[in-house]
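Take a look at this one chain, the form predicted alone, written out in structure tokens.
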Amino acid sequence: MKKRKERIDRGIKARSEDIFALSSYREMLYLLVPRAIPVVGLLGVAPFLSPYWQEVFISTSIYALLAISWDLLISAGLVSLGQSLFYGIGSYIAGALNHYCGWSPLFTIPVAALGGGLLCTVLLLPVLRLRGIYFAMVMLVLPLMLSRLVEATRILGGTEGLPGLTPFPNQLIALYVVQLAVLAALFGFRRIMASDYGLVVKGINDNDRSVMSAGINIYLYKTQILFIGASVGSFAGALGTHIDMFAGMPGFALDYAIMPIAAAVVGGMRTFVGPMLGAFLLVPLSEILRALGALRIVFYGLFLVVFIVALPEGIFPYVQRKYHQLERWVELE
């Protein structure tokens, strides 16, 4: 006799998704207890971490930053292939202001979050246009172009940078403001997504000829989505620009637009949880394979094949879809 999987949501999940959820301790820890993990997960470990791994989580959130911002774009339909361009300029925005200046990092990390999503907004509006891969050669070739121009005009430092710049007070703090930024950054993209804002981007993504049709400026939306996540890896940039005391072309680099990418197809795309959990898998991990020396980059890239092909949805889809819905298997009339 022939049989299929069926899956169906859990009868608690049904009766989550309204108040009614506030009728019960059982569920309203149902809905508390997913939520809750990245936040008791990323401020309680921190301080019984050694100073060695805090400086790899420090490196690990700046790269789930990065992450959560290219999530946002592609789900308005932007493919990003330079999350460098907006760590490379918020870094050289933060850098030049506390080198030349002499500003506080409680000023330059702001202003260039701002500054660096206001200038990265401006590159990129003729381009906006473009769709696809079109877009995202144009995202690669920027940070190339940049860090080009930088080293033939020597600005900025030329190819020594800006060093000596002003550190956080110790690296505690320096590990709590930015694991506050990715829980920020989590939360509050996933509230833009889940309002009917999110829900016109989303369509964008979907099918943008039906959105413009309905007399919605698509190039509006996508204007401000790009700001926003031009301005959240800029601020990744500013925060590393102060923990690393340096603003160099190196910020301009393609790890810092591979690695982001990595982490959404790992943990899963368009849902923002899944790109942080895929950085916080692949950096770490990245550390561990080190010792092994040139060997490292065969197991990293085995490692990335595998779940890549085991698990194409991404590791927070699956987790998800087992925690809200059973399956059982169904006979075929």
Second form
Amino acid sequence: MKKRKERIDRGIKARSEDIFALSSYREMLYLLVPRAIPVVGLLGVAPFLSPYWQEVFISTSIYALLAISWDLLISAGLVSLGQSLFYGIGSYIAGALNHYCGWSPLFTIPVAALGGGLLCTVLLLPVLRLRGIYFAMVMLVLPLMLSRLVEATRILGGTEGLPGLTPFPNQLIALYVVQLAVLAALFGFRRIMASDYGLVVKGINDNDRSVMSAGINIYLYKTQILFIGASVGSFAGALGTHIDMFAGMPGFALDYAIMPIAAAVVGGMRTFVGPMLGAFLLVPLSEILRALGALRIVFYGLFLVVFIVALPEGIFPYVQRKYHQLERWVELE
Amino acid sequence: MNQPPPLLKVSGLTKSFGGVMAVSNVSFELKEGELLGIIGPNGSGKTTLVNLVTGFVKPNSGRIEFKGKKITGLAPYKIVSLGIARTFQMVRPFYQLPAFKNMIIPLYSPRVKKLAGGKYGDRDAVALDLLEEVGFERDAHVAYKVAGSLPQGYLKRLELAKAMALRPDLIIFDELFSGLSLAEVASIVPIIEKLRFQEITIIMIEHRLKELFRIADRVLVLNYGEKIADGPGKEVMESESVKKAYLGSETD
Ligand SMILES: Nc1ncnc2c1ncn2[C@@H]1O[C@H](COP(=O)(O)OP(=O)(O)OP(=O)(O)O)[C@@H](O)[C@H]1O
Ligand SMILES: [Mg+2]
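Having seen the form predicted alone, could you give me the form predicted in complex with its partner chain?
Whole complex next, starting from this chain.
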């Protein structure tokens, strides 16, 4: 006898984002549990990690921030091949304010986040009208140019960078700060994109002419999204630079551009959770693979390929679908 | 007697793409409350003319005035904010969203916010009201269905409702009737007549001449980007140049 899988949507009204017609504790749990997982999973696990894994989790969370920022930009149709631009600028602003002016990280980090967001937005404003691949190329080239500029003009410490920056009081505090930032970006961005404002942003990505004909200035929206994404990226750079106690040309490194994209693709684009999950899979994996020495990149690449082929939609959309649907085998005649 | 100034005044409008003259030295005026039909063979420049008036394409030369104000070269969103709405020949809604959620984007526009004095109430409710007006039966909950599951007739009406949501003074329909059955066209005509009743000025680009002539005050004919006739439907169709443009292939 043949069987086939049948999928049924769970009969819970509260599935839609803005109708909260909850009728039982079960339904409430159904909604709350998925939201509690990232909070507990991040903050709850932190104190039990060894110092080495705390360090890994810090860098993972920083990549997660960059990946979530990348995901915000892609929702507005902005393909960023240069998250390293945001990271590098944030790290240099925080580093310079700390190194030359002696500001505490309490001030350098927020100033670097907002200032970096503003500076990157201004830098990219002239190319905001370019679509898809053209914008992406400019974003790829800018960080490379800026790091060569630092090298050639020897400003901001040149190739030596700015060493001896103020660190966080201890590693656990650093980890908590980064993780709170990840959670804030995650829930904040999901909220924004579920609102009417988010609908307009998605519309720009989907069919910009239709949004223009609705009397909406799409460049204003793209600028706002760029600013928010760049600020989060610069924030990550500022945190990273104080954790490393160093700001320098590595801030513009290609790693910061590529890892966020890989994380978003593996985890599932345009969901914010997906890129975060992707980062938490890929960064620790690359640490574990360190033991393999030179073969590391081969295995890493293999893993990426297998993953993308097996689950092209990404981890989170897959899990989400499974969660919202009951599956059962039914018999066919 | 003082003539009221025209709502829209287009003079000497020209646009070429590479070597192709898409619109060539076109001038016309449109009175408030009028319904102007624009017809012409395929590729005669009708859509380009719409794109020029709505700011999606910048002209090589010529001038467009709306309510006495020059709007040539303004960005599309600014032109909308002055009161010109349009629909597209190819409807491309958000297929994965419910129909009423498709209405949110125009309802979110600054023009709507301004007209409503700050807040425009509950957008979802306004969206549902507007959709009911264009024939989304409320009892059947059609407005809640995802746009991708709706037949072409509903998608065109959704497009119409999106333009109406902007509360424009002038609406330009680019082939609203194309791809629709006679029954579907017949169900949209009363909606257009209602718009006229509200003194909204309308331009209709159409290939469906019979239906157009029934409702249009005046018809303008384009051929190879040039205006070859402008007047009441019957007169225009009698004219030699129009006959030639339309029937050329048959009589030759
Ligand atoms: N963006 C563009 N780039 C190049 N050529 C264009 C562009 N838009 C239109 N054209 C050309 O301009 C001419 C007029 O096209 P347009 O789309 O305005 O005609 P139309 O009257 O709307 O035709 P249809 O009845 O098929 O919709 C055509 O020759 C077309 O190929
Ligand atoms: Mg056309």
